[in-house]
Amino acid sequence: MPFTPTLGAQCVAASECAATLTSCVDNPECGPWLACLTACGDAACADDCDETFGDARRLLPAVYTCLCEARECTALGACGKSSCVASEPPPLLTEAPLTLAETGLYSLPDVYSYTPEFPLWSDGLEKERLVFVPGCATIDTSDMDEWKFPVGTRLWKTFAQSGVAIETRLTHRYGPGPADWLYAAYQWDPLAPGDASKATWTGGAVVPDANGTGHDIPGNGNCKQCHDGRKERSLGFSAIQLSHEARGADLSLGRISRLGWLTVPAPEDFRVPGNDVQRAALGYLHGNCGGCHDQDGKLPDPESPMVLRLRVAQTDYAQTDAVRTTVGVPVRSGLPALAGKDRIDPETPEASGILVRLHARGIEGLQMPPYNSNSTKQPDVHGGIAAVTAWVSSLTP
């Protein structure tokens, strides 16, 4: 029997979209959808392909628009698919729902996991991070250092101890204004583990020693203290933090770029400069301190700013703000424990003000991150402090 190509194969072969199709084939998020479409014989099959590869929905309109020019493609419905199609977005939340289940964490489609490369230290607790970006919306990455999330974005972070959840935090953009963000924390019921309908809103108040774990759930003021310092509000879902190889099903910068989430694609990672020792230290300071010690001056010191937040354009280790504003730069503080010290004193970790602060606990004004942030009661001795100590020890005066 003579071979008869499918309608989808005829459509693709007859189109004049070589560049568009090649781009799709070369994209591991788009290529499988196109292979599915090529095997189709009618519009219903094409619809099934669109649904099966729904993650790629933002990529399909450009391909369909081009395919529409070929007569063979009209029978596949190509000419009616020039715009992205997604399910109806959930209602926006201007007030915190009473239970975690009502935030959509376990009911919304397209909720993805992610892990920042340089996570915030939280006394060694286990953390799970999830993000929802409405179906066809995109993140404005015209400024790669300050992402603008679309209205409807939701991010959740669950804190657990020995596999048992203690709290889950919600960060949600409910409006177009720069301050239109909702913060809410939910305490899990230790008698109903895994039941999100019994994980209840704390009312915005601090919950000390939640569930007898020693972990304090922060109040709304604590949330704003950290998140409101950043224009994008998210501290861990960003260009530098996602610049790593995906772990399992986690999102990475490369994947969300290939999926069409970003208005300005970022196919290549933004690697923190330096050798392994330098990268580990600068990355830790970026993730744990850069939210406040940043170029926007949340902690202003016009005479001698300390900037620990990295920028994607700073590709020369020695020229990063984190090096230039710390190494050999005197501490500007009246605290006795910091008197006469440099922020980073080469080869002398014990005399470096930043490490003194990272070690300090329970001393308001000295401890970093701040004692009233509820973020940590224990120093990260074997993680970030070890990384920064190794870096300081490697420096030469």
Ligand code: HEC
Second form
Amino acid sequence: MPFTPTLGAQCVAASECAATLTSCVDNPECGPWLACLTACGDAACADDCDETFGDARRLLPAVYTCLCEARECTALGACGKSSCVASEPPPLLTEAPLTLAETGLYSLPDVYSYTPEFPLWSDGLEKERLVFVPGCATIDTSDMDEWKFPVGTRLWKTFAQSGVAIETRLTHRYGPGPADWLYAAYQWDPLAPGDASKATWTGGAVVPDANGTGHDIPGNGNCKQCHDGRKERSLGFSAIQLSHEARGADLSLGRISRLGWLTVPAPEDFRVPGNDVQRAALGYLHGNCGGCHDQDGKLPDPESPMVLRLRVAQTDYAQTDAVRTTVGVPVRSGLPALAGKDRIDPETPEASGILVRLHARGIEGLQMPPYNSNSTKQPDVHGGIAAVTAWVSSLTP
Ligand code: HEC
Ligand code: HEC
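Switching conditions: you have the form predicted alone, so give me the form predicted in complex with this ligand.
Full assembly next; the chain just shown is listed first.
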């Protein structure tokens, strides 16, 4: 019997979409869908492929739009698929729902996990982060250092001790305005571990020593002190923080680029510049401090800003703002504990203002970040403090 190509194969062969098809095949998020489509004999099968490879939905319109120009593709339903299709997005939340379950982290489709490379130190608690970007929406990455999230975006972060969840935080963009972000924290019920319907909204107040763990759930004012410094509110879902090899099913910068989430894709990671010691220290300061100490240059004062936030274009270690505004630069602060010190002092590493403030966790007015959410207030001696100390010591002449 002569071999008859499938309808899908005929459509693909008849089209003049070589470039579009090649870029789909070369994209591991698109290629499997195209293979599925090529094997199809009718439009229902094509619909099934679209659904099976739903993660790729943002990539399909470009391919279908091109295929539709070939007559052979009509029977496959290629025409009429020139825009992305997703299930109805959940309603926007202008107020915090009363239970965590109602925020959708376990019920919405398309909720993905991710882990920033340089997390915020939270007294050694375990953390898990999730993100939801509505079905076909994209993140405006025309400024790679300040992603603009689409309306409907939700981000969650859960804090746990020995595997038992204590609290989950939510940030949610509910409108197009720059301040249209909701902040909420949910306290888990120690008697119902794992039951998000029993994890309830704190009402925005601080909850000290939540569930007897020594962990304080911050109030809404605290959320803002740390998050409002960024135009786009998100501190850890960003180009630099996602530029590392992802664990398990976690998203990475490369993956969300390939999935079509970004208006300007960035399939290659941005590497924090420097050797391993320099990278570890600059990355830590970026993740823990850069949300406030940023290029706006207001902190501690505009005369001599201290900028710990990294930018993707600053690829030369010695030219990063973090190096230029700290090493051998005197502090501006009038605090007695910092008097006469340099921010980073290669001659006497332990006298560096930055290290003094990292060690001062729990000493109000001196500790950095100025607001933390843990009543145990353990300095990050084995992590960030060790990394920054190793870096400063490596500068010692
Ligand atoms: C001490 C500063 C600080 C405070 C206070 C704080 N956050 Fe964050 N938050 C961060 C940093 C830094 C990150 C990114 C690094 C990480 O996830 O470890 C982050 C991450 C998050 C994330 C994950 C998405 C993202 O932006 O990266 C959510 C959700 C979140 N915070 C919500 C809240 C809410 C809600 C509150 C108040 C109840 C709050 N945060 C209080 C600093 C803070
Ligand atoms: C929530 C915003 C915020 C975060 C996050 C933050 N800072 Fe600050 N920082 C400030 C403010 C406000 C000042 C000025 C007032 C003061 O010195 O207390 C400051 C001042 C400083 C100074 C004094 C600089 C000088 O020249 O006077 C140092 C050093 C410093 N911070 C280190 C850090 C480090 C290290 C981190 C991260 C571990 C960090 N900060 C995170 C808000 C922040």
